[in-house]
Every structure is written in structure tokens, then in C-alpha cells.
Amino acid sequence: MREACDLVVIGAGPGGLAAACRAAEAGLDVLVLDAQPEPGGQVWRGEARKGTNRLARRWLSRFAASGARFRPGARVVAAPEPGLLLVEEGASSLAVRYDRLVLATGARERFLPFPGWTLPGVLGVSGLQVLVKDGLPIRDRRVVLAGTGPLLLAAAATIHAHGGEVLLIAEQAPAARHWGFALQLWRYPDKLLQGAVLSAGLAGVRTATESWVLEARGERRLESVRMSVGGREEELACDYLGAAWGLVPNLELARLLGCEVSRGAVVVDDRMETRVPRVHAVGEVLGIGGVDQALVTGEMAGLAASEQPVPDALVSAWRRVRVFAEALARHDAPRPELSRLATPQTLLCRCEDVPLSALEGCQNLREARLYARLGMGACQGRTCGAAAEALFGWSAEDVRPPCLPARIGSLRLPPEPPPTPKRAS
């Protein structure tokens, strides 16, 4: 199957939706691809059905009325030439020809290995929140959350609202850095209000700065966690541990397309265009900045792609959200102790069962792949790659197609459809 469009948007989170709306409303033929069954991305997951988030409801309604086309369950696996994508969609595949492209591929959690982190019952902070939203029974279950940043509060609020018992919210940042970041929120009244509402709903839940998990313990599944809490060790019996340290942008597709990446983010100009002509990037791939950044950059990219002027108000908003994103990056930076938690027996790559000791003598990520099979499994290094960068300073290599596990048939350009026979006059 083949598709063609003026603009293809990869990712249907807030940034992708904003770009698609602006471009479609300007008259472009817009096609949005997303691996999920509904638009909204991870941050607005399920909102297309529930409609409980007012901002999500407004943008999803606007998207539905914009005229943009949406293909759910669509995963981009290769880009064999400029203006062409190969896409896997369930059991079938298709080729997409486009004139312009918007990357809105979002972010994923950053995992750093510690003893016991692969036990059943140990999940990411966001992953646990998503499972609870999707129906994981959590009532009367004891939960410890360890990580950094605003995501901890949001996950705790979800678990608390579904009847889970949050024993501890462990923030890794030092107290001075954490409260210094919180004091800057007066510049962002919406975020300040959101944080205050979440905190009020968690009154009585224990929260500690300068705290992190040392070890997850259990025979067949998680039974307890050993924590460092303000310089003292504690062991807490629990049923679930949500542990992750912030987010990292999904850059594989940007690298595959040849976009310049610097300091872990795609480089763009003031119209959100990358160094690759006619390819734009929005949202978390520009650096972790949240929903506000995604919407502002998405609108700017959609306007630029449709050759519309970008209002000064959007440019000012973009500068403002960048200041917040830079402050968030400083707050969420993993402390050095987190890179020393793993023992030689601790698995670094879960897909290929690669322990830390197997990397002895490796000098870079390429050698770790060749000699120890680090990152050669199903996730293709999406989990252990960020961990290896944090532990050893190994930066990611260039991405080669397919950028996701794919069927061989999906890497073949589909044949042109047969010409429609002319009707006899």
C-alpha cells in the first residue's frame, strides 16, 4: 500500500496534534502516524475515550475537526530516501511519500540499573502510572516511588486515587536543588497550581529529597526495597517499586533522517526546522519540557510547514518554555551515586541478559555491541543505551535501518498499484 501527503507527522502526542491542526487548518493534506491505537500520546493516553482532561479534550476535538488523517498502530521502521518512509502497520506495511515531515516522537523513561531492578514488581515510574490507569489492580498495594522531577508527584497522585498505599516518594535531587527549582515555579502559575493540587491530594504521604533506591529484594518477585533516605539506610516491605530517573528524548528516527543532535536534543531553528531541509521537530525531542513546550513548538512547526507566519506570542512562549526546560534538566540530572549502584552481576541489558561484568574491556558502545551484545535485543538499546551513556559516557551510534524490529517484507517498497483502466468512449 502507498500513501502520499503534503505533511506527515510522526507521533500523535500534544506536539504532533498541534502541528497537524495548524497545518491541516491551513489547507495542507496532513497524515499523522502513531504506534498507539488512539491519538493523545503517553501524556494524554486514553483521553480520546475518557475526556477528563480539559486541555486534552480541546486539542483532540480540534484535531478531529481539522481534516488531518490519522493512522493508528503505525510504526516508522525506515527512511530509504528523502521524502519516503516505510511504515509497519499491524500485519501489513505501507510506504508514505511526503513533502514535509514533523518529528514528534516524544520521550521515554531513563532507567539506571541497580541490584534487583529486573524483578517482577519493579517498573518505571511512568510505566506503573500507565498500568494503573489501564486497570492494574493497585488498591491496598504498597508502593515506593523513586526518581526525580514532577512525574513522581503525578504518578503518586494516580496510585493514591486508585486506592494504592504510597509508602515513600524518594526524590534523588539534593534538597537545595529541589526547593530552588520549586521556588522558580511562580513564573509559571499553571505549573505551580498543578503542583499545589497534586501535593494537597498527597497530604500525609512521606516525601524525601536526597533519597534513592539501593536494592530491590525478593525471591520470585519484589518483596522489599533497600533505600538511602537522607543519608540513612532503610528497608521497606512493598508490592511495587516505580523507579526511573527522568526522561530521555526518542532520537532514533531523528538520527535515521540525518538530523543534527547536540547535547541529547535535535537542533532546530526558530521555525522548528532541523538541519535537514523540510524536516521539523517538536516537543520532547528538543529537550524535556512537558506539554506546554510540545504545544508551542507543535503550533510553530505546523505554521512553518504550511508557510504561515509565526505570531510573536508563540515565539515569546517558546523562549519562556525553554527557560523552564533548562531548569528542569538541571533539577533532574542524575546524581553520581546512581551510576555506582550496579554490581558486576547486575544486568545492564535485559533483552540479552548482559551483566555489567561482561563489558569489562569495552571502550565504547560499538565494542559493547560487538563483544557483549549490549543493545542487540528487542528494544534495540532503548533502555540500556541511556544507562550505558550515564554509566560510561558512551554516546549512541548512528542509527541504521530498521530503527525498530521489523519484518523483512516491511523493508521492501510496496509495488505501485495497477493503473485504472480507461473507460471505452
The other form holds:
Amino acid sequence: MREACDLVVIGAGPGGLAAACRAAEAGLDVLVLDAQPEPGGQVWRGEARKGTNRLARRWLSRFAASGARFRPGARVVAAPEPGLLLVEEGASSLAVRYDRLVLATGARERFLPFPGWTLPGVLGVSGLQVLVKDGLPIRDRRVVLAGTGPLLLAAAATIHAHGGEVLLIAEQAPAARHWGFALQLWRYPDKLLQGAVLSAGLAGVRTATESWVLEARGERRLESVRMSVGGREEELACDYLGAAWGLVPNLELARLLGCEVSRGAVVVDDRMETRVPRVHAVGEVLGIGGVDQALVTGEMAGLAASEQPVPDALVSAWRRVRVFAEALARHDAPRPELSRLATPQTLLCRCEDVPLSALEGCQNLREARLYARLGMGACQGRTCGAAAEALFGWSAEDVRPPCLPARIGSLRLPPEPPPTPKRAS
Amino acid sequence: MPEPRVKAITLRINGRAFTVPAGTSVAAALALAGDFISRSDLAGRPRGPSCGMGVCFECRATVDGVPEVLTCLTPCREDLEVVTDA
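Output block for the form predicted in complex with the partner chain, input the form predicted on its own:
Time for the whole complex; same chain goes first.
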């Protein structure tokens, strides 16, 4: 199947929605692609059905009224030439021709390997939160969370609200850095409010700084965790462990399209245009900055893509968000101990079952791929890549198509439809 | 606050029927079928959903005959047939 549009937006989180709304309201034919069944991205997941978050409700109804078209379950697998995307949707394939593009691919959690991290019942922090929002039975289940920053509290609040028992929130940051960061929130009223709302439901839940997971234990699934809590070891029996340390941007499509990436973020100008002409980037791919950054930059890209002026107010709002984002990045930076949790037998690549010991002698990601098959499996290095960067300082390299497992038919341009027969008049 | 009434959906996981509230993802439903296992790794050890966001591919299973479906991005539907490889 073929589709054509003025603007294609990849990702229907807050950034993608804001860009799509601004451009579609200006009269552009906008097509929004997302792998999920509904718009909202990860942060507003389920809001299209539940509508409990006011900001999400406002943007989702604006999006529904904007005239932009939405294709759920759509994953971009290749970009064979400028202005063309190859997309897979369930069992069918789609070619999309576009004039402009907005990358709003968001972020994923930073997973770091530790003994037992592949056991069923061990998930990411937000990963566990998402599953609970999606109906995972959590009532009276015992949960330990190990990670960093505001995502820990958000996950704990969701689990708590669904009747789960949060035994411990383990924050990796040292107490001084953690509270220093919390005090900075005073300068950002919205963030402060969110923090207050989150902690309201969590009074009485044990929280410890300078704490992290050492090992997950169990036979067929998770049974207990061994933790380092403020310098002392303890073992806790539990049903679920959420363990991940902050977020990393999803840069695969940006790299595939040839956008410049510097210090782990896509480089853009004040119109959110990347170094590739007519390709814009918004939200977390600019460096982790949350919903505020996504909405501001999304609006900027939508305005720019539809040839409208970008107001100075938006540009300065974005600069303010970046100050907060940089404080968050300093807070969330994984401490060195977290890069030394894996033993030689611990798997680093979960797809190809590559243990840490298999990487001996490898100098970079390329050698690890060639000699040990690191990152050669189904997820294409999306999980072990960020881990290898934290453990060894190896940076990501070029991305080659297909950037996701794809059917052979999806990599072929579908044939032109036969010309419509002209009727004699 | 009263819970809004939600429709119940019946699906089959490895041949057994389970009833879940509408809006439940297939990955979340795997917890009902025992041990929250979606697949086996190369050595036969069990794996379960991990990232919840369609990134890690750990939650993949056969859904209505289609192999390697990401169950965390798949909502439960009536009469859905899910087969894990573990």
C-alpha cells in the first residue's frame, strides 16, 4: 500500500501530537505513525481511553479535531531515499511519501545488566508501571523499585494506586545530589506540583538514597532481590522488581535518516530542523526533558513545518526547559558501581544471549558485534547498546536498514497502482 | 470512587481460557497464565516482558498464528489465541 502526505510525524507522544496539531491546523495534510494501538506515547499511554490526565485530554481532543490522520501499530523499518519511508503495520506493509518529517520517537529506559536481570518478573521501572496501567494484576503483590529520579516516584504511585505493595524505592543518587535536585524543583512550579502529588500517595513507603539492586534471584521467575541499601546489604522476598536508571533517547531513526547526533542528542536549530533539510526533531531525542520539552518543541516544529513564524516565547520556553533537563541528567547519571554489577556469566545482550565474558578483548561496539554477536538479535542492540555505553564507554554507530525485524515484503517498494481509467464524457 | 464498568474479554493463552478487563494488553495477561513467561532464550531459560514499550522484544509470542508479535503493544481481543514458546 502507498500513502502520501505533506508532513509525516513519527511518534504520537506529546511532541508528535503538538507538531501534528500545529501543522494540520494550518492546513497541511499530516500523517502520524505510531507503534502503539492508540495516540499518547508512553507518558500518556492509556489516556486515550481513560482520560484522567487533563493536559493529555486537552491535546488528544485537539489532535482528534485537527484533521491529522493517525495510523496505529505502524513501525518504520527503512528510509531508502529522501522523502520515502517503508513502514510495517501488523501483517501488511506501507510506503509513505512525504515532503517534511518530524521525528518524535521519544525515549526508552536505560537498562544495566546485573545477575538475574533476565528472570521473568524483573522489568524496567517505567516498564513495570506501563504493564500495571495495561492491566497487570498487582494487588497485594510485593514490589521493589531500583532506579533514579522522578520516574521512580511516578512508577511507585501507579503501583500503589492499583493496590500493589511497594517494599522499597531504591534511589541510586547520593543523598546530597538527590535533595539538591529536589530543591531545584522550587524554580519550576509545574514540576514541584507533580512531585508533591506523587509523594502524597507514597507517605510511609520506604525510600532510600545511595541504594541499588545487586542481584535478582529465583528459579522460573523472580523470588527475591539482594539490595545494597545505603552501604548495607539486605535480601527482600518480592514478586516484581522494576530496575532501570533514567531514560535514553530513541535515536535509531534519526541516525537512519542521517541526522547529526552530538552528545547523545539530535542537533537542531531554533526551528527544530535537523542538519537534514526538511527533517525536524522534537521531544526526548533532543536530550531527556519530559512532557514540557516535548510540547514546546513539538509546537515549534509544527509551526516551522507549516511555514509559520516560531514565536520567541516558545524559543525561550525551550531554553528554560533545557536548564531543568540538564539538572535532571546530572542527577540521573548512573553511579560507577552500577556498571560493575554484572558477573562474567551475566548476559549483556538478551537477544543473542551474549555473556559479559564473551566480550573479552573487544575494543568497540563493532568488534563486539562481529566477534560476539552483541546487538545482532531481535531488538537490534536497543537494550545492550546503552548498557555497553555505560559499561565500556562504547558509543553507538551507524544504523542500517531494516532497523527492526521486518518481513522481506516490507523492504520492497509496493508497485504503483494502475492508472485510473478515464471515462469518456 | 466507583470503578467504571468495563467490558470483560475472554482470550486463550496456551489453550487455556482467561477473562480480563477490556484494555488489558496481552503482555499483562501473561501474568494470569502462570509465571509471566513469554518465551525461552537460546538455552531454554524462561523470559518475560521487560520494557513494556515495544523496545526489548522479550514479550514476543505467537498471536492468532502470527509469530513474534510484541504482546506489550497488543491489546487483548475476544477469542484471541496466544501461544508462548516456553
